[in-house]
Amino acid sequence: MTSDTTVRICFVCLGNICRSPLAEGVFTDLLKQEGLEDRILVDSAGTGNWHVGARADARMQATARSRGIELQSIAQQFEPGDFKHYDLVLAMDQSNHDSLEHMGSGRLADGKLRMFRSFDPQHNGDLNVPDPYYGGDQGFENVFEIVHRTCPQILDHIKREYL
């Protein structure tokens, strides 16, 4: 690809209040630090519609603040023609790329879905991002550190692979 290149991915959680949001906001920081926010875009969805039109949990929020991020995204749901727009969809559990994978029945996520934890040198077998909503505050902390430390190993296979 040339140098004016944009790459568009998005991070794919159930909801889109907790997980993917805080990869958006930890990548689209990380993206800034870099100064590659005109040639990377990023967005966040869930795979399911529950909170369509909401900012993320306020719980996640606040983890993200203590560590200077701001969460900007409003929830948004995937819809299968939205591969059409992106280059990287990630998934951050097995149920949401199993989601992912069948509305992307076809051509339409081939080479394109992935699992976001793949991604992490930790992830040890384990690649799915626990979904912190039902637990205690340590849940937050516990996601936060897994996207923080996944999220450049990301930004490196963009830069390889796309730019």
The other form holds:
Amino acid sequence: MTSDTTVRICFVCLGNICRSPLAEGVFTDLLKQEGLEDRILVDSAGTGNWHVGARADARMQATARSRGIELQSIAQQFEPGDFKHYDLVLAMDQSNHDSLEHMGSGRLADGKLRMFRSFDPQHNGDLNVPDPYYGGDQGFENVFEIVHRTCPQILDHIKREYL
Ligand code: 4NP
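The form predicted together with ligand 4NP is what I want next, because the block you gave corresponds to the form predicted on its own; please supply it.
After this comes the whole thing, all chains and molecules, with the earlier chain placed first.
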């Protein structure tokens, strides 16, 4: 691809109020640090529709804010036709991946759909970002640690493969 390519990525979890908004916020912060926010467009969505229109969960916002990151996303549901808008769709867990694969009906999702933690150097064979919604604060901290160490690896991948 040429040097003026724009790459579009979307992080996807279940509700789009915890894990994928954090990934969007952390990744956007990285892009700003590197001056790449015009080259890589970041979005997030949920496979479910329960929280459409909502800001990120207050607990996820608080965890992010304590690390200097403001979560700006408004929850939206991923639709099958959205695959054509994105170059890379990153599922936060296997269940999200299965839902997306189903929606993508094979060819649409082909080559675009990946597990977020497949880029985590410390995944140790577990590719799920654990859903923190029904747990305590430690779950949100754990999600932050996973997302924070994985986003730079995803950015490196995009630089290598897409820009
Ligand atoms: P997320 O977390 O998928 O990381 O946004 C969840 C948020 C809400 C629900 C489940 C998971 N829920 O069941 O409402």
